[in-house]
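The chain below stands alone and is given as structure tokens, in the form predicted on its own.
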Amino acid sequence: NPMCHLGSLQIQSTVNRDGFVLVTVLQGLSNRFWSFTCCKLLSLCLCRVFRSTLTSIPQTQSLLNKAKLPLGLLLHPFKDLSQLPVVTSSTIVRCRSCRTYINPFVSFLDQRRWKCNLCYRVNDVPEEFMYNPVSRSYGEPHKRPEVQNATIEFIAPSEYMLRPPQPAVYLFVLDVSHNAVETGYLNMVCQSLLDNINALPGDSRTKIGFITFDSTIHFYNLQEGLSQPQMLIVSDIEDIFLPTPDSLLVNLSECKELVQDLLKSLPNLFEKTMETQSALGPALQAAFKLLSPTGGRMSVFQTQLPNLGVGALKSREDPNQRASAKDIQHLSPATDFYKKLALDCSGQQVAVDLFLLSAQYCDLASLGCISRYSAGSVYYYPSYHHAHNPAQVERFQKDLKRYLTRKIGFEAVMRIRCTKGLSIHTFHGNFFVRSTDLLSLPNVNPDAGFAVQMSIEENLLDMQVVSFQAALLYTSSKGERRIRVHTMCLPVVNSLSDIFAGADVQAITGLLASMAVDRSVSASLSDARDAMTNAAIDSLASYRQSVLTIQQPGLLAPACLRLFPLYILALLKQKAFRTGTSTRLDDRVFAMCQLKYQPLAYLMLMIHPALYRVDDLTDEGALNINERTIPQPRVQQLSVEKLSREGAFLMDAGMVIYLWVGRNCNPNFLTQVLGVPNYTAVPQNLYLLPELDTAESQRTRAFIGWLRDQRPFFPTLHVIRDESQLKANFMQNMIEDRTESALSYYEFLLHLQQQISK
């Protein structure tokens, strides 16, 4: 609520542009409430960046075991924030024992001493910290920005550098086989780079380079003074070497004209190629040799199964088994080449981003390792073709622009600390674990999410609160060493009812999804599916047996977990885990990559899409953002029962948006929004709404634009008719309905109830 009372506290809250809840305590603050209530409120401010599956932490592991709920954190540590306090100081105040950064949840014993909220050591306040640069006053250390903000960024002094900060270095590794040229992707990449060359993050030291490959590896000499770029071909892919090591990665500002010349000529160079083979492995080895001295970002574009040289792969997919209810094979890599190379890359501060554009099986389970272990990203555009798939072309173009221009951090590490007694045991995301609590992130980007599982090693009996801190140390594209610190504080409770009351159902679902991906690969898909179902059964059974005082018939859940069965059912029907529906192996593996990598806010839409009726949009309850009126239609249940042939329904499934048009749809919607006279005139492959000068068109486009603006990737739009090929995809997202191979929501609830009542 914007204004509410908690005990004797009067609280006022507002939501800023980043989705943060800004909380002001107006009156009634006392020590009695500080430990329990205020820590929870301040942690609320972090909800889009730092989230716990349980907002009330059990006192003991046995109590946690009894609740049958997972304990873990979900992080979005490098998220774009419009309001981020940045501190420049020669002294960064940290606990002398556990190295925790001073934060809003430490306690000041007096003006000269503070007590760490993780290890409880008493530390001295440095003299410099007594001066507050914001208020320009002396003697109020508790008012410093470090102690006022749960998220803060420091510009680090020299002791945080093992070597001089590296420059921004970008290397593009491009598939130029016949298959690749046929898709037309090369034109798009080169044009996008030409359009955004001045927006690449960096400074006067920024370097850039290019490698292309088919059955041989092609390097490009871009040395200052050449009249045009020089192509150098290495055909010995068994023993790869760099032909001119000093002129393949060049200073962008000094050699910009040569770089632009190369980008203009590159698509034409391979226009008539008949070369069908792909030596991806040797190309990656060459790229690693080139980037090793500096570190940097390797952007790899691949359109087929690599079939030549080291890292060559064979097709492992049997199309006849795609809908099999038996266990899905080949979810793990076919070779350790890509993982080993990724670990080498990580050691040299190189991250690899993989763009996969293919109509055929590419073995993403193997290729994806190059990004997973080097802290890169995987982008996947199945059936990409410049002429036959315009929706994918638009998505690729928009994603590429974001990718080339978004903020980037180099040579990063992230450490997660927690109060004594708690311990971290499993990480999820793209990284290499350097030590028990330290992740190596050669690159960090604002679109990457992480999760960690935790346990309670020592009883927290004498503690009222516990704290968690994530510290991300990185080099900015301008060559500054920076530390971004997020701290969260949560109350400790000793009753199961309090644990259940503080469960965050979305965070729990996100963590379980990551755990299920690991289980699918290490054990089997059926094991993972059983584990997810059992997670719902066990936790709701525990609630029934240990919390409810009166045993009532039916399936009972605490208010905050009422959607838990629905989200578990949604996961079972998600592309990553579904059975009985024809699913390409690469599509399934990519869905698993997304579950491990996407920040929770975007992940939830991929698990449980949002459905809206949009043929009757009005301005009632609309938002006003940047002088745009954004309608806010009511969210519908994901069931065919909620569809009406007289209506039009928009489904937001995260990476894709479907607009389903009923056969008897309101003629006004057809003419005013789609610009067609009747239903039969709706084009089959419509992916762009016409810009009509009507109120209905403006409302619909404003709503879709607003949905797209809220995420860093570009969801494609597909207008669906009854005859559309994509209608099946739309219907598969109707999670509450029964299918041949999966239960309806009602049947699933009955199944859970029967298991709990046993």
Second form
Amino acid sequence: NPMCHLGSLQIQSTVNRDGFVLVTVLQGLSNRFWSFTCCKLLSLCLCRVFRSTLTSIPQTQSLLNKAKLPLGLLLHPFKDLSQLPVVTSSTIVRCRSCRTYINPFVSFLDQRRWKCNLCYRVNDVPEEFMYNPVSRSYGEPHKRPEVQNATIEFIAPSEYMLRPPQPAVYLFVLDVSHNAVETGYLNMVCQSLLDNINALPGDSRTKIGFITFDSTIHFYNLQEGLSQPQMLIVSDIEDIFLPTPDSLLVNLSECKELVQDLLKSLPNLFEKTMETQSALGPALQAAFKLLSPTGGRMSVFQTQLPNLGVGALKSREDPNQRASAKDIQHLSPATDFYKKLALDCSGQQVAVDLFLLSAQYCDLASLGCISRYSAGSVYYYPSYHHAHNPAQVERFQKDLKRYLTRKIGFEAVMRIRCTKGLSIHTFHGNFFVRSTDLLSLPNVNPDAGFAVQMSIEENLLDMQVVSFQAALLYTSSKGERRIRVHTMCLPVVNSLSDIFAGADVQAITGLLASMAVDRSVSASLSDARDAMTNAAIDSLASYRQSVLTIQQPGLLAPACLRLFPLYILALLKQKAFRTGTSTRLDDRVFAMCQLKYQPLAYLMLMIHPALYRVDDLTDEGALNINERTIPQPRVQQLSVEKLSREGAFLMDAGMVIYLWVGRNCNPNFLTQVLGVPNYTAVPQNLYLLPELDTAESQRTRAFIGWLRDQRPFFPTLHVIRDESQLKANFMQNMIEDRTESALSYYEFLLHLQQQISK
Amino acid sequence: MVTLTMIARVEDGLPLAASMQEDEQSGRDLQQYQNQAKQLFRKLNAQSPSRCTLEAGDMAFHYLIEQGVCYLALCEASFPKKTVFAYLEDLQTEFHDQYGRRVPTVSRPYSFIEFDTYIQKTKKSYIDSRARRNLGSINTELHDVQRIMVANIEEVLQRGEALSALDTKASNLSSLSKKYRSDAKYLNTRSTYAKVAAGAVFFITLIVYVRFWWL
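With the form predicted on its own in hand, show me what the form predicted in complex with its partner chain looks like.
Every component of the complex follows; first up is the chain already shown.
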């Protein structure tokens, strides 16, 4: 019986079109070779979805404490995947006791029984599972797609639904005060909606609605059969009610013309408004009432501090404290109205996304709660203005397009399970934790990242591997109930040197950033900063004492952690945590929101931007994707030392890309790429590279396009000259340099070394 | 008011489409009714009656089976049956037209969830038309009451005659019984006298016999 042999392992690896490595394991068995090598390979594969801070799990909690590194997982469960196997099966095979889904890391004892890899219970293989529809063979349950793929999606049977699948429901809540109309955002939103109205994810049941507000709330009756949309104004904001029971949320396919009429006329309706007050709280309550029967997504656009009705906020920021070297105040919410409303929304499967487009202080610390607990997202466009800030306008437009057309899941829940002995104690991200490990996500979108921290409750003796499984149950926009399951398996080690050899420095940095945000809000910012520095000191000290046999002078770090001090320094100089440099409170709070929300890949760019020299791009080592040659310049260190007046440098900071042009830049670059005769002719606010027919221009634009394609949001491009205002932003990212309030990289390393040798 | 409408395949209970009307009162119970509906679907088979009403507290399930598909509606017990079944038949014709052919082939639950829009529109029209029909039926009921009242008066009149006849008979009965009573009394006294006289004669005979025989 071939199932009983601990036979040979076959691994095929292919590189598919997008450059991802696919590893297909053809026999899933438990032997030592399998557990150490294959786990790491598969975990590498999954590293885009599931990442652990330590790729070799310590055997005991005391060992973990000795290593002084945090143990946690970072996941990106709803990431857009180019290949996703989908299984429709009448029975979904799950462990009887712990309800884990069958996965590639279970062991088959014989043909009829399988052993769960999370709780070690032996289960029976159901009869239907013995037949493999893909290969049309019987008797080989280990060849079924559920056991061959670590990421898989099931079509859920009706036991997985509390109610019939909800339709896609989109409600837009728009600020139409004088301030809002001034910025001109309304035009952009309406235009974007008109352009993308047929691309909104959904089916024939999709519903849409609009609410606008200033000091009163305006509803729009879009009933089929009306000749034009009717506006209904409710001015009783103390006790908000819905003016008509239906036709405020209408079926999109049936009332499309009315919706389009409304979108065309909306900007003009409020052109002359003089209202300066904003009743955001009552508007949110009205929107919640409208959405609570079905659930759905609420998109709120706000351009000023809400100052009327329930949930009104005061301006708490003290501009003189922006550059404070001590603690920063007002990082926690001023009122719990928004959190309470978010929890109510979460209970009714409504998610709230907030778009903040203001130039003044808007107390994002309080407003952000509405998205944080309802699994929504926060978008921030400071000083948005249609004429004065065209770069923001372009970014808003591209972000809106992505926001409206990206994949979306409704009424979702996620559960993360791990092998007996490990337990999860803290969760990071935008969601509400419903019971010990069930995350309630009214909406799930492909741009959200989550993190969890774990501890080792029982010693993992006699175990060679541990497994983790994240299961996301959601309703697709077409009314299908689906379960997306990701499973990861990691080896267990019992020596400190192995733990250090398997540390994932980027995941550790990401998890530390989330933990530091929590610490700054609950304790203080300086506590958080100290904690981050101590994380570096403690772990490197532990390495020095416990692992190194020969004590040498100097600062020593294991290969995996050699960039750890650099990333910690980058975090300390990040907008969220920096002190001594003037930072607006809203900018700081938004940076904190991003640190907790962004998936790790984009987060690392935010923390440690990538610097390239672009005035001498060559085709050497270039990638060839879709018949375009994409040059691959080397990443430079973030230090002014590496900049040169004779060159042009590109800095990719995640949400924004800076192109700094040196004063004595190569005139070839200026003419061929920027299209200007000399340095003084470079325009001040250039945010778009001209499309010239030269080879250099094509290379540069291909490179920038390639950088932009790799992420779902659209980074703005700024071309900076020496005198530009944005030069300060560019220079702030030079984290290896010393500033008046922070150490240089070299000094930081010295500081660490001093602390370690104490 | 129809709170819940569900359409499922009879042979395996697979739900095909559904529509729920949530309001503040029904929220919690709706979960329980939904579970009952799902259990009901599983119990149905080819032998089940094609139309049936099941009572559940103050709500009632009405279902209709046609062509292997079951159409179920949950509404208040007081809701008129005729309207519900007319509504279910409307759904049945439309559903069969649109999706009838594909029903045996699907395996995913709620494959035809898009039918929800039609269900909601039909529901609204039946409730609306029910309101209109209600007015009409109130009218007819009023007429009925009028006729019944008229009829009753006539009956009452007829009953009045009967009543007076009854009255005379009753009074007759009372006088006759009085007479019977006095007669009975008279007879009683006469019989008592007769008894006493017989006793006296026997006693005298006895004394005469004793006087003349023993002396």
